[in-house]
Structures are given as structure tokens and as C-alpha cells.
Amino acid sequence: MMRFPRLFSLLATLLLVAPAALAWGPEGHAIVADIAQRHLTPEARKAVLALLAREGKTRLDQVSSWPDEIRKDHPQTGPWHYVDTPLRAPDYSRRRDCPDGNCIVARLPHFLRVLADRNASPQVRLEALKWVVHLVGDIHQPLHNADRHDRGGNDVKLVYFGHPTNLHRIWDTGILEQHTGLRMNPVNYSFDHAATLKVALRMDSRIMAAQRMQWTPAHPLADIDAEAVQWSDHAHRLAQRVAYGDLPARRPDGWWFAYQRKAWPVVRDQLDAAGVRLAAVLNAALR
């Protein structure tokens, strides 16, 4: 029989060696997808359902984490999920941060254009749809848009609400799970879709009309290159001010209560904004 200290050590190891940079975790990505699906136009909804039907699926949240699931077999896609803008830099620089176009700021517009291309095959467009759903979520995660020579916070080891983890992981899942009570299985990354959908619907219902107007791009397809830069820059500033800025250098027991109070509103607004913007880009691409 496994003793409890050994069991705790095993769980801690699983958390620390789990794949890095899975932005928001599957629950967060599902929330973004669920919010977006509620606001698709009839034309976009029909097109989305037709593409998803190729794999026997009916909801965007069923494919929202697919790009993370394939990373082990397709390691070349890893850099597509983030951009390493230096933490002290004021904003994104294509020449410095993405000279080869191999980062999220470049790949998101690419896949959106593929999705909008009626001449592309349905299978190619389905894959592009999966990438768009996922990358819109990723680009709103602050630690996917900043780096302090620590792999986006993955090397910042800490304890959060009594659990050994790292800074990137608490922004992926810890802050969200602590507030909502959602729980992901750390072994296979499965989660309760029904419970997550309830959280998404509750979050969506609390988005104010003024916020929707502020977050919705006027020309989401034509201006997607500029939009991607703006979304990344905003997330970068949140990493500076909150993710790193509010992280105390000394972290005694209980430090996490104050950090959670400051971080949750940021996580909530970024997930909400990602859902609103995902609906906007899908509606534009699939009209």
C-alpha cells in the first residue's frame, strides 16, 4: 500500500513534469470555446457544425485543446502557442520576438485565413478551426506573451494553496480552479465538460454590453494581424503588472490569498475577452 507522503510526492512530481505552456488548461480553453459558441451567427454556426461533424463532434469545446494534445508528436508546433516578448520590453517586436513567423502572433492570423479560404479542403479548414479556437485562448494568457528567461514562468517553482506547482501552471489552471472549484485530472488532463460549461455560461451572462463592444474588433478578419499584436501586448502588460508584478519575492504560508484576489479578475476578463473575440473572428471567417 502506498504511504501518503509517497503519494503526495508522486502527485507533486506529476504536476512539475507535466507538459509546459498548456495555456489555461483544458478547462480554460473550453470556457473560451463555450462563450464563443453562444455568439456565433447562424451562418458561422452552420459552418462550424459542418466542419466538426467530420470527426463526429458538435461543440467547439471538444476540440479546443487539440493543439496541446498533438504537441508530443508534432514538437515543431510548440512555438506557435506563445511569443517570448522579454518581460522588460514595452511591447511586441516582430523583428526581435518572431523573425521567422514561428510564434502565436503570426500563426493565429495564418490559421484564420486558412479557415476563411473556401478553396481549402474541409479537412484543412477543420484543422485551422481547431488552431484558431485554441490560439485565441493562448494569446490571452499573460504568460504566453512574456518571458523572464524562465520559460514563461515554468521555472518559477512555488506552492499555491498548499500544492507544489509553478507560476505558469497557476495561470494555466490554478487561479481558475481555485475560484470556480473546477478540477482537471493531472494524469490525463480530462475534465468535467458539463461543469465547465456551467461556469462558462455564468461567466458569459455577466459580461457587460460595454465590455463586449470594447473587446469586439471592428474588422476581425481584415485587421487580424494588428489585432493579434494588440491582444498580445495587452496580455504582456498584465504579465508585467500582475503575474510577475504582484508576485512577492518572499512567499510565506498563505501568500496566495492576496495573489488570488488580484489575479482572478485578470484571468476572468482575459477568458471573457477571448470568448467574445473568438466568436467575432469565426463569424467573420465563416460568413
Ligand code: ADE
Second form
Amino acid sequence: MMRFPRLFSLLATLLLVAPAALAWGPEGHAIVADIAQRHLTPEARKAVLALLAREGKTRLDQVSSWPDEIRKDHPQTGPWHYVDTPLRAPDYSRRRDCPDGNCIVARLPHFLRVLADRNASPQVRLEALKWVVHLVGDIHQPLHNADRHDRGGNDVKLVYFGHPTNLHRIWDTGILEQHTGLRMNPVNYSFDHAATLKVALRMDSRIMAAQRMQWTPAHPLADIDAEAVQWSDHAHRLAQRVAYGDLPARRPDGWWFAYQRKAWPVVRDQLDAAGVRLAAVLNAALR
Ligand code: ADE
Ligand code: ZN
Ligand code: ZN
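What does the same protein look like in the form predicted together with adenine, given that the last one was the form predicted on its own?
Now the complete complex, all chains and molecules, led by this one.
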């Protein structure tokens, strides 16, 4: 009689330890990287290509999810991907939310300064480049900037378009995949780079000039600490207003249609803004 419950609990455990979503899915990070790469200055492009060449790579999207890949072997880097600003708080507080500098709002500026440092070794600067590409993406994901005692929504289980998942994961990947038809392999996180690049190019071509100017910081390197706080605060408000604010308490089948309609424009704008800002910080660090 014990066999069945044991088998059941083994299966349940396997499902529970499936990798928690830590970031935009790989397609989200690739889109941010692809948008940015189109807007590099000649100097920044040359420096980026020289660093990537050390690993035989030519595009930023090829390294944009690297911090997620190494996270398992470097658990101390886990908190660098997000900041647990309490959902009810109006905005980020360094004292409350990032006391040891162990959060995205502090790590992103740190890695940007390493990347800009000509005295750092190429290997160290390449690693910093990978972090910057990744963290500019993550800091634009609303649920990487908010927490309601639920690990940024990871503990909010729900069904989205028929698939059992959670609130965090749909903001990492589900909303984007639903809109674009892109699909990553949920087992090994592989995805179609060519199809993703096409989506990125279409998104980039639709960014309004005024919007692009508004998103571009005047002094991306000198002001990076304040910029990171502003980016995080804006994403936090989107978590309040949309990710949680528009989430119905009762979720009968089909609830997802209304939610998707509100969430997709937010995901799109955040990926666009991240791409524009990533180009700006790389251009400033690699001039
Ligand atoms: N783990 C705890 N809080 C998290 C968040 N906001 N995003 C991702 N992972 C988390
Ligand atoms: Zn991440
Ligand atoms: Zn995530």
C-alpha cells in the first residue's frame, strides 16, 4: 500500500524542483540583446565583437542568458537577478531592499563599471559584458522588482492558456510566447535564434523616435546608479498596477484572454526600453 503514495510523492517532488524561472526566458533576453546590437556605435560594436570573439561568438544574444546557465553552480549569484522590493512599498529603498549590494539595482552598475574599466582584463570585461546584457533585461521584468512574500510571483500557481504555470513564469516567458508564437524548449531552455531575431527586428522597427529618445539616458555611465533605481521603480509600478493589479482573485478558464490583452503591451514596452537602454549603456562604456 505504501508504493503508490511514495511514487506519487517522488513525482510531485520532481515537478516541484523543476528549474524556477529566474529571468526573462531566453527569448526575452535575446530580443533585448538583438535590439541593442542594432544601435551600437562603431566603437562599441568593435569592442563588443572583440570580447565575444574570445568565445567564438558574434552576437550578444548568444551570451544573453549565460548568468542563468551558471546560476546553479554559483548560487550566491541568484539574488543578483532581482530585487525584492515589497509590493506595497511605493519604491525601492537601498537600506531595506539591497543592504549588502546583493541585488540587481547594485550589481548592474557594478558590472557596467567593470566593463568600462580599461585596466580590467579582457576575460573579466567579457564576463561583465554578459552580466550587463542580462541584467538590463532582468531589471525591466516587473516581477524582478517586486515581491509579495511569494518569490516574485513564483509561488502564485495558475493556469495560463491551459498550461499549469505560475505568475512569475508567465511574465518571464508566457506572455511573450503567447503573443509571438515563439516557444522555448522547457527542458534545456534552447530556442530558435533566427525566429527570435525576426521578432526583435520587427519590434525595433516599430519603436517611435520620441519613445526612443525618452528611454535613452543623457549620461548612461555617470548616472548609472540613479538610472538603475529609476528603471527598477518603473518596473515595480508595473508589477503593482498590472502584474498583480490586473490579476483576478478568481480565475475561471479563459481569464487569461483579458489579462494577456493588458500584459502584452507592458512586456513589449519593457523589452523595447531594455534594448534601447542596453545600447546606450554599452555605447557609453565602450567609447
Ligand atoms: N526569488 C525571490 N524573489 C524573486 C524575484 N523577485 N524574482 C525572481 N526570483 C526571485
Ligand atoms: Zn536573470
Ligand atoms: Zn524571472
